[in-house]
Structures are given as structure tokens and as C-alpha cells.
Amino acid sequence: MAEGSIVAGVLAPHPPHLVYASNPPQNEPKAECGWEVLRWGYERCSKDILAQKPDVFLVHSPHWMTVIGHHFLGLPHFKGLSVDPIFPNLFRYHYELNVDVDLSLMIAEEAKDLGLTTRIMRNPDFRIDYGTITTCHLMNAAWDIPIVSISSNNSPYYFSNEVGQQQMAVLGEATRRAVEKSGKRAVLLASNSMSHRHFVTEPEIPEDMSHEHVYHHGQYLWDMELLKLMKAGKAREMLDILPEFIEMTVAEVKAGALTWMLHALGVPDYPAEVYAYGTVIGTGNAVVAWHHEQNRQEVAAHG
């Protein structure tokens, strides 16, 4: 069996807006356009990603919070309806979607062997949440690809930040050993936004766009400084300063789907493409890749 690899990790953060907006059939509200910077961001991302073949999506979402371990769907097929608790009105999606169990008990091994304690979700009515379903559309509206679904645990709000993050990193240390044995072409999906504060209420139509912008001009500044570092290469001292950005933008990345992609990644020092950039009820959102198997290539190539 060849080697397998990730060939790429992407920031893809997971309002239900932006399906809401792009009226996909699955989806029970229809709206009338809205958030088409991100969405149009979105397209563009996925047309490149899909373009370089993957056999596997890998989703990490906080939305599938888990008090003990790190949980794994552990069935090869899900199915039902998805509603976001809290804009019901906006996203309630009925899914159809197929797993890479065999991925998915390889990771979680690989975890178990590096300390993390694991858990496999085997429940068939089990509800898949609505961060990996919308993360998940948006990457690969057709699904015709399986994913593996990994849970966030709760240790950077049981805890602090800094241990929070230093169990992601492990679990993406456990990713990519196991995608190496796999012999698949995976795809990382770091599920969350960027700065998190939001407003608490909506206008009367959800999509008019006049009523959309961010939420401080200070959140928006932290968003910018982390961009810039994903641009030039700097993920490393990203990450340094990560604790930092979630205290002060009550960041959504605390549940830590960002750490464990990056460290899946070797914490890369090449810069990222960051697609689009905008605000859903306040907080920022990013559509940014790391492509990686491309960077590898080029840097093979340059000797």
C-alpha cells in the first residue's frame, strides 16, 4: 500500500448562513441571496480542493462537544435532519452522508497510543452536528466523498487554553500518522470561526446584508493580525499567540479544530490562500487553505 497523505487543511468555518443563503435542496428555508463573499470564497476553495482528488474529508467541529475523550462516528452511514439550536429558522438540513470508519478507528488509535483518551460513536440515531454538516456542504456540496467526524473536547474550557491546545496538538500528531498508514488523500476541516462575539438579535430579514458588519473594530484588528500570519507562513507563532486571541475575541478556535489541523500539518511554514474574509451577525469568518501536497511539490521541484 502507497503512503498516504494530507494533501491539504482548510479554515472552514461553518455558519449556517452561508448554506441557508445558497438554497441547496437538502436545506427547508430558502433565502433571498446574502454573505456572498464568503460563499463565493467557499466555491472557489472547494473547486480547488476537489480538484486535487481526495478520498477523505476530516472534520473537526466544536459543535460536537464531548466531556471525556475525543469521539470518532464509528458507522459507515448517517442520516436525518440537522437544526441549528439557534437559527432554526435559517438551517434545518436533512443529511445523507457516508464514513471512513477504518480512518476513523485508525486515528482514534493512533490518539489512545499517544495518551488521548477515545471514544467510537456506534449509535445509529446519533445526530450528526450542524457545524460538520454545514463545514461539510460547503466543502463538498455532492457528498460523494466520506469524511471522518471528530469531536472537540472540552478540555480548553475544562482547563485553560494552553492544555486545551496541547491535547490538539497531539490528536493532529495521531492524524497524520494515521492518514500515512491509511494510504488515502485526506483533506483536514478545521470547523470554526475566527473572533466569536456576535450580535443577539437578527434583523427581520436574516439576509439583508445593510444590517451585517463586524462586531468591534478591536476584533476585527486581532482577525487581521492572525491572517496576516496565515499569509507569510508564520503559523508558528500563530499559534504562540493563539491564547491570547481566543481571551480577547472570545474565539471560536478555543475548541480547537485549528491547532489540530495545523499540527496534522507539521506546522507549516509556507503561506496559506486565504479565499475570503467577512462577518456573519459579527463574527469573523475565514476561508483559508494550506496546500500542502502542492507545497510539497514545488519544494521538491526547487531541490
Second form
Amino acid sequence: MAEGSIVAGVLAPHPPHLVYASNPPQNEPKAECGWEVLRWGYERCSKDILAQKPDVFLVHSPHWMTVIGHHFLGLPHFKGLSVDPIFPNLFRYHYELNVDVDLSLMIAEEAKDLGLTTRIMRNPDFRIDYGTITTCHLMNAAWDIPIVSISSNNSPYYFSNEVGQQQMAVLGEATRRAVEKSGKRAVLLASNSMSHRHFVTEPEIPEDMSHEHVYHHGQYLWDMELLKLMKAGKAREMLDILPEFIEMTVAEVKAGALTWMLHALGVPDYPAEVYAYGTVIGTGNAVVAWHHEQNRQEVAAHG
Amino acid sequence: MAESIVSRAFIVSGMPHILLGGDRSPGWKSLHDSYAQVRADLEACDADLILYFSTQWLSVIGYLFQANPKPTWTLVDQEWHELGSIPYEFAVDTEFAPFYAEEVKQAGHHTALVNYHGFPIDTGTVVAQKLLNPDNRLPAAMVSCNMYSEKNEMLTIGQAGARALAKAGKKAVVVLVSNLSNRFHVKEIDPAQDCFSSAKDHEWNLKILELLGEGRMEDVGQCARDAAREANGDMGFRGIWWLNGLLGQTNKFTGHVYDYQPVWGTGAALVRLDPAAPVLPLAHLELESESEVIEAATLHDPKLKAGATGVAGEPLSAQPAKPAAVSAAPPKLVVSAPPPKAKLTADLINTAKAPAPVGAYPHARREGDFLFLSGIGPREAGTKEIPGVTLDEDGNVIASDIVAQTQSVIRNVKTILEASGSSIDKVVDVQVFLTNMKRDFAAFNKVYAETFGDIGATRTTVEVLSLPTPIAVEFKVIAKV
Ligand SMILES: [Fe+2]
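Shown: the form predicted alone; wanted: the form predicted together with its partner chain:
Everything in the complex follows now, all chains and molecules, and the chain you saw is the first one.
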């Protein structure tokens, strides 16, 4: 069996608004339009990623929050209705998805070997969190590629950011090892927004874009700083300032998805591709891909 | 005598282990068995509905109210999925939900009724319902817990509940679903060996339970902030404030503690409070300090609303999502007794969320596009307490912590700015007064940078001999509105 590999890693946020605005048949509420820059950027990203024919998507979402270690979905099939607890008016999504249980168990095993606590979720009535659903839908609306869904251990909130980010680095390493052993071609999805201060009211028509803008300039500057580093291939430097970014913008990346993904990629030193940046109720959201496989092929060709 | 709006109140833990844990842990089992007595006492109540507030139903955009007449689902907890599934069906009092939402809206908060199949009802509420009211003997009402709410806001939401009950002509059994300390063991444990995750948490829990056992609800509210900070209170114990607001902020209860056990390290208790006098809604919104009572009439005066929030002349739609304007909604604003010779004007701003002024001056004054704040110290709103200052019995300072004091000053400044239609990022100039430059400057400067680092306000720091109260730091702030 050929060695498995990580095809790409994507910062793939989960504002339910993007699903709502694109009116898929699975979602009950209907919209007229909205958040086009982000949606179209996501579409281009999805097209580029799917063209590389991955075998599996690995998703880490901050909305499956767990205290006792890192949990993995451990049944092959889930079907249900996901209703966003904050925005039920615009996200009531009927999902049906397949899980790559073998790979899930392999990652959990590697993580355990590296000292992390893990649990396997085997309750068939379990409802998949809306972060995972939203990110997966936006990346692959056909749902024809299985996923590995990993919970977000809340030690960054419980203990400290540093403890949390260290754990995520270990989980990233475990993920890479397991993917290599599996022989599969995997795409990692870090389901996180960027700056996360947001407005506390909602316009009557959610997609009324005259209401949408950055929450404040300071937040925007922080987002731009991070994106600049990503584009420049400076993931290491970005991780270095991440704690400060989290503090200043109450960022969701605190939950660790981005750290996990970048460590699984070995902290890439090549430029990431930024597909889109935009705000959703004032929070900063970017769709950014690290095309890992392509980049390594390029290095091989030139080296 | 007017009829009480509350028959009885209960504080219960909503940990699913109590419902699903069986015999695995003696503590969980004990709570399960004690719940039967709670249920019996609840069923003995003369009431029209159960009003739930759970610290596990979190909202970030204002407040949500369950309005689905019959929410039905099979719940699996995100964390405790291996314990099993919980099928549920609630009968919801859909008549009461809009009453409550309206009162909260009147208090200046964003509200929404949720009536969607599949909307997730939180584990805590479901566990309590399954153990207390499984046959829907009483219809239920539920309000969300806003993650960002602070003490006064929680009191306000509780008081709004009381007014809603009175207006709807209903009597409730009130159930607060909350743990005491909420620190979990973060590794696998043997349930039979479950214990409190820290001795300090346990001590605080005992202290809280002693007060609750004596029916001293208001006193519990007073020390909830400290308890939450010291003992990992469940959502900062904010549920206690909600309950306090609803029950009229008194100590006039007979309390009873049924049980108290560890559940995966947390402090889980079952408590009953019987009103010793009828619980009635307050005529006015009452926040922390007597002198800062908002007259109910001012809340409904649209002129005052507009002027006081700093959006006069600007239709709200022009600044639709401006958080400062929204968070500075009227009920948080107080126009207190005017200083001598000053006329009562909405340009003078006081807020009950910041410490009461110690002289004849407002917290802030708006002139044109600028907002001038009076000197703001670290004292906590509604109390005589100064974070970072420890006094002996004679009022002499025995310890002074500049970090805590500076943080508290910044909190107070933020509160006043937001209540005035501005926000911290709009600060243009800060004058800082320190009473000991040599000792305190470096630490103060570090804390200052955390908030003001990217704001770019000008600053002048001077040392002064003393300040009016035993504090070591005071800010004088000018901001744009
Ligand atoms: Fe999120």
C-alpha cells in the first residue's frame, strides 16, 4: 500500500449564513442572496480541492466541545437535522454523511500513544454539530466523500491557551502519522473564523448586506496581519503571534483547529492561497488553503 | 394581599449522569433518589407553569424564548454520549413566552421566539424536566442564558420574568438549572470514585449551600461573583442573579438543601426555596444601588431613549449593527438626581453598572461629538469594594494591587462608555493619576497596553499625592461618541 498523504489543509470557517445564502435543498430557510465574496471564494476553493480527488475530509470544529479529551465519530453513517442554536432562523439543515471510521480509530490510537485522552462516539442518535456540517457542506455539497470528525477539547478555555495549543500540535502530529499509515489522501479542514467580536443584534432580513461590515478597524487590522503571514508562507510566525491575536480578537482559533491543521502539515513554509475574506455579523472569516501536495510536487520539480 | 407570582423555587443540577448513570456512582445515585423528593415537592405546588433557566442554554444575540408548543427530540449530550440517549417531549406554555419576550425587549435587549422543530434544548433543561416533570403535568417555559450578560443584566432579565408572570396572570414554579462549582475532571475516572475536583471549590459550595439553606437568596447573590471566581462557578453563577431578580432580591425564604454530591468533579446540588412572603414584581427596575433606580417611566420615554444613547437624530437603520448603540440601550442608562444647578438632561450620563459617583458629578457628559468622563477609579459598581485594595478594620490600606485596580478601572471605563453610546476603541485621550509612580508604573503600563495598545489614544500619566478614596489609580477619559 502506498503511503498516505495530506493533500491540503484549509482554513474553512462555518458561518451558517453562507449555507443559508446559497439555498441548498437540505436547508429549510430560504434566502435571496448574501455574503457573495465569501461564498464564491469558498466555491473556488472547493473546486480546486475536489479536483485533487481526496479520499477523506478531516474536520475539526469548535462547536463539538468536549472536556474529557478529544472525541471522534465512531459510526459509519449519520443522518439528522442540524439546527443552529444561535441562528435557528437561518440554519435548519438535513444532513446525511459517511464517516471513515477506520481512519478515525487510527488517529485516536496515534493520539493516545502520544499521551492524549481520546473517546470514540458510538451513539447512533448523536447529532453532528453545526460547525462540522456547515464546513463540510461548503467544501463538498455532494457529501460523497467520507469524513473524520474530531471534537474540540476545551483545555484552552479550561486551563490556558498555551496548554490547548500544545495539545493541538500533538493531535496534528498524530493525525499526520495516522494518515500516512492509512494509505489515504486526506484534506484537513480547520473550521474556525478569524476575529470574532460580533454585533449583538441581527437585521430583520439576515441577508441585508447594508448591515454587514467589520466590527471594528482594530479587528480588521489583526485579520490582515495574519492573512499577510499566511500569504507570505510564514505559518510559523503566524503561530507565534496567534496567542496575542486570540486575546485581542476573542478568536475562535483558540479552540485549536488551525493549530492542529498547521502542525499536521508540518508547519508549512510555502505561501497559502487566500480565496476570500469577508465578515459575517462583524466577525472576520477567511477561506485559505495550503496546497500541500502541489507544493511538494513543485519543490520536487524544481529541486 | 396580592397573589404571589412564584409558588416555589428550586436550584437543581442538570448533569445527565443523575438521569442516566444508574448505580455507577454512589453520588449520582444519591442525587437521582433525592430528585424524587424534589419532584414530589414540586408536584405539591399550586402553579400554572414551570419556568426554567439553564446555564447550559447559551445565547449570544440577546435572549431566546422557547415557543414551540411541543418540542420533541432524542437528545445525546456532546460530551456524555456514552451515557445514552434521552428522548423528550415538552408541553410548552406558548402563551407565556411572548409575555416574557416582550418584557425583555422593553428592557432593551434583542429577543427572539424559537419555534422550530429540532431546535436543540440543552441537556440541563432536559435532565431536569425528565426528573421533575416527565409527564408534562405542568407546561414549561424557557429563557436562554446570554453568555455575555453581567450581574445587572441578569437581575433585569429575572425582574422581566416577574413582570411577565404578573401581566400574564400566572404563577410559576421556578427552576434554575445550574451546578455550583463547575470544574470537571478532564481525564477518565472511575465513577465510583468520583470526588470534588478541588477542596477550595467544595468549601465555597458549602458556604453557598449554608446561605441557601437559610433562605438567604439575596446574600447568595451578593457573594456569587467572588464564589464564581474562586470556585469555578457554573457560567459565573449568573443563574443565581437571574433567580434573585425574579424572586425580588430578598432573603425572605425558607431554604432546604436536599442533596449535594460530586458529578465528574463538579458540585451538584438540589435546593428548594419557599417564599416567606408573596413574591411580587417590582414596580421599578431595581439594579445594584438604591440611588440608581431607573424610573419605569423613563424607559418608555422615546426622547430620552434616543438622546441618552447618543443616536438622537440618527434613525437606527443608519447604524444598524452598531454594538455600542445597541448595548447602550435605555434600561442600562440612569438619569440620577441631577447635580446642583444642572438641569436634568440626557447629556449627563450615569449608569448603574459603574460605581456610584462619590460627589455631585455625573459619570459622563456629552458635548457635541465628544464624551467627557469624570475621573474613574477601580471601585466595583454597587459595592464599597475596591478590587486590588485590602483594608484593615480602621480603613487603612494593608495591600494594594495595581494590576487588579487598573483592570477594574478599565472595566468601569468600558461600562460607562458603552452606556453612553460610545466604546473603548473610540477613546481619544486618557489622563492617568497614580499615587505611587515608582512602585506601580511598570505594572500599570502593562495592563494599560493590553486594552489600549491598538487604540492609539494619547496619554498623560502623572503622580498625585492622593485620590479621594484609598485607591492607587484613576483615569480621566475623553472619547468620541
Ligand atoms: Fe463558530
